[in-house]
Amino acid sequence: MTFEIPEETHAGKVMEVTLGATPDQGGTRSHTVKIGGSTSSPFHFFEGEHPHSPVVAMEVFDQVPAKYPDFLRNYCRDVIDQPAAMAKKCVAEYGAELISVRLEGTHPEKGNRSVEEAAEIVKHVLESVSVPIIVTGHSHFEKNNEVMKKVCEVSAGENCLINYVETDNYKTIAAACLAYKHTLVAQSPIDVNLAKQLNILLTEMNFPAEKIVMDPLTGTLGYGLEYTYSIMERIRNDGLAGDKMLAFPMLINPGYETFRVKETRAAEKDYPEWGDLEARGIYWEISTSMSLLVAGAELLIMYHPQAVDAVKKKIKEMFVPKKGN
């Protein structure tokens, strides 16, 4: 007796996004990063195609987090005050595949760091590594906007992926993308419909779809992630049924939100029965990754060394389409 997989066919397809310009495109860039262009569930190589493998991106910072722990620090301690080194380190040594420049520094309330010095350090991050960038920003909107206009015309043509833009606060962002030739990230409060109206919103100002990735904005192990997982999952999902308003890619940001909670935080001392604190770190982030990998994430933000060479190897474990595909 044989036992056939039962397979589904699908009538949409998620679209393809390039990351990154290379010199006969207009940027620097050694190569482009492509996501997105499944036409069937994630890794369901038997059902359809899966053209581009996940990506895992690591970050720098303008200024390192309060709370970012020491262990975390051990890797990049010589580096970590400076991002373009830092930078170059995450790609080199740690096999970091995009480089996200997180710009929370340039925050009122976190530092007030001016918009030249930002834009200074999204271009020597440029020079030191070449390979794409991620540009995040924060949620003050009056400053982020000042922020990331200067930023996208100091890396005008380098097609660097500008995260992130909200309903409420997309329209400046969105045109400085289309004037200096960037693609965008989409950002939304873990719901389907929010996610869709901001598609539709970016659409109608005639940003083109092809430059749009999606955030769902994700939770971590135990803060979450089953609710997480299940909006991402409808997402691609509708998107794959032919609702071309959610068939986008979707970055998603384990190691910010894994490295900000209690449990890979909180002292050994204190909680002996949680274990060695690095490992939990670890443990912590690579659930988180490979859960919602499975859910349809394409992009990775990424922070222990060790967590995104255990996820990288277990993307390529499962990347295995299909003889023909």
Second form
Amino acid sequence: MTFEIPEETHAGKVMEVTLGATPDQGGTRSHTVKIGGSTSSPFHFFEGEHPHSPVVAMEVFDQVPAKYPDFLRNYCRDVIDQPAAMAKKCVAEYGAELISVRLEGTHPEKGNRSVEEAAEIVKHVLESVSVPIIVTGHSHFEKNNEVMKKVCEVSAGENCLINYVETDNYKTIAAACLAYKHTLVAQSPIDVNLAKQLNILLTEMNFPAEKIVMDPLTGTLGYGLEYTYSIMERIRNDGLAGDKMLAFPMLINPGYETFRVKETRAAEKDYPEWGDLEARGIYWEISTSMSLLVAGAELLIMYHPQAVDAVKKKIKEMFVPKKGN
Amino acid sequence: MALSGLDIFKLLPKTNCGDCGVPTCMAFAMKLAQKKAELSECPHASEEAKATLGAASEPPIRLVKIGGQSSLEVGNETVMFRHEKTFYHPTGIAIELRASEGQEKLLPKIKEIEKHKVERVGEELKTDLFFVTQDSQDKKDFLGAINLVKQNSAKGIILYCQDRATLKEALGLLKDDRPAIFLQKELEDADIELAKTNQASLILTAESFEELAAQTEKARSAGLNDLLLNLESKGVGHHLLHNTILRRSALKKNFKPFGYPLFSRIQIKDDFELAANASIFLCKYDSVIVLPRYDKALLYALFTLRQNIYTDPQKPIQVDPKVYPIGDPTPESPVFVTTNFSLTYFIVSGEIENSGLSAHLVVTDTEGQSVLTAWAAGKFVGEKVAKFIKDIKFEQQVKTRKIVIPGFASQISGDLEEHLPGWEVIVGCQEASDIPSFVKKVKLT
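What about the form predicted together with the partner chain, after the form predicted alone?
Below: every chain and molecule of the assembly, starting with the one above.
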């Protein structure tokens, strides 16, 4: 019986995006991280090129989320209130390839920390680790814009990934990224057309396409995962089919979204059929991450060190750049 | 693969005799293509036409059943991506039992797995199959394990036994139970015979595409069509590619030897790597996966993933329309109302919980539509919300007379007050994530 592998080739290519900057590029990172560049569906090495492996970032906080589970605190109890020290630990002990600094504490209703404080934290994290960093904001436009402008300024040249802008609020932050040479996350609410529209708006203000990462908005397992999954597959298929305004690498947030749902916080004694709480939390984050990886995620911001470990191993195992068996 | 009207027309007599009840052969061909007519209605159809059309109407991936009464159906999938249509038959999850564990250990385990169920958005989630492995010196252990499963469970059974004589005895215990046989060696005529005489399906194993195709061709030509495919892989990356290529060959190239559901037995020691592999296999095309052990937390994650991936993208998951208590509400607690789209319910209830408030969440029937869609479609309007509240006699259960509606449905506010005399309607925030700050600013009771 003759059998031929049915290959599908694509006209398009996912944009290659570089995160971080080394001293000769104007930053202080020891190395850069590149994502994107794929010419076929995720991990389909038999019919396309995938020059860069997906990467896993971990997150540190200016203010630890109120619902952050106790079992997660155990991994960083000594440093959880010191973002720079926690960043160092995540890189050195837990294998984080990038660090996301979440500045939710600057939200007027969640701590209302000052712009200066936020900028200091980002500077300290940049000093304590040498990997590229992501700076993650929040949905209070007015405050977030002030915070991000300052962050962009104090980290000028580092090519941080500024996370995020949305259609109703992109100009200020995009302009700051342009001025201080950073990369930008374009977030849209699980919708192909809105995602495309935002990318068009950004490129129309001359924001360079090679500095855009898309966030399709992560629904964790049981909380809209299927929507995120299918939107990512559609974005990637359209991007590979030649739609340049959808051909960007994608970022997801399995950590933040997973560790605030009931399934990762309710005790086994209350829900005996749900099984062990911590294991359940890790499984929840792994399942969310792995399913979205095969849907096209290139950059994952994760929380649980054991989930990070398993997902990194699997990415390596899936990254098999040769044909056939 | 579907034939076009024109393809079918070429196979017809082209006499326009009208004996089929349709005036012309072309018109009849069009009806055939739309599956609105059957070829048997044409008394003059040639053997060639029958053969070609018969093959074309076969599903590209065969539906295979495992188990007796509560049988699992897998296969019959039609798309590569769930957004193209939907995935029809959720992956069957099997737990492996080893005969060498002994009946004393196996019995409580089988009983516990049998009764293990989780409810999620109105669906009962559970495992589907047992995979029984003969790894003992004594065949009695294997046969005993099968009897235990049969006596204590309604789930289907997959048998794994290298010794054909013992396997035959095991099959004898499972008359009418439609078991599956896991074959981890080259297919022989005797295996086909054994499967056929015992109404069992056969799981074929191979190390390459060519070998696998040769085996399915052998089984098919011997009249055995209840097959599952197990292409061995080095690691999860190859597995993903293999499954993609097998499914694509069946769907896009109509390559018949691969037109069967896919199978994978996972044997990983590390719990978290196991979860990772199983998650990918669920998303990317395995129709049956075997887990090496029973772990409630892992199963809950996998059940949820399976439910998510196999949900019809056209039909949103719904929750039951009723009043849901958040925290520990009293008759004086605040009242919120929203639609019964599962995601809306999950997010709204989660955010009310996050606000630290105890409250009543009234979920009305909007046929699973979200707030904006339901409002636009007239399913979330004042009259209907008021009727629901009256029908369930909610007014007798609470003393609160203020009700918070979603910000996106602010237009229904007047209408609702009109139909719900004595109540004050408060327009809430548009985004659920703003609920915690909203409840701090507004007096809700």
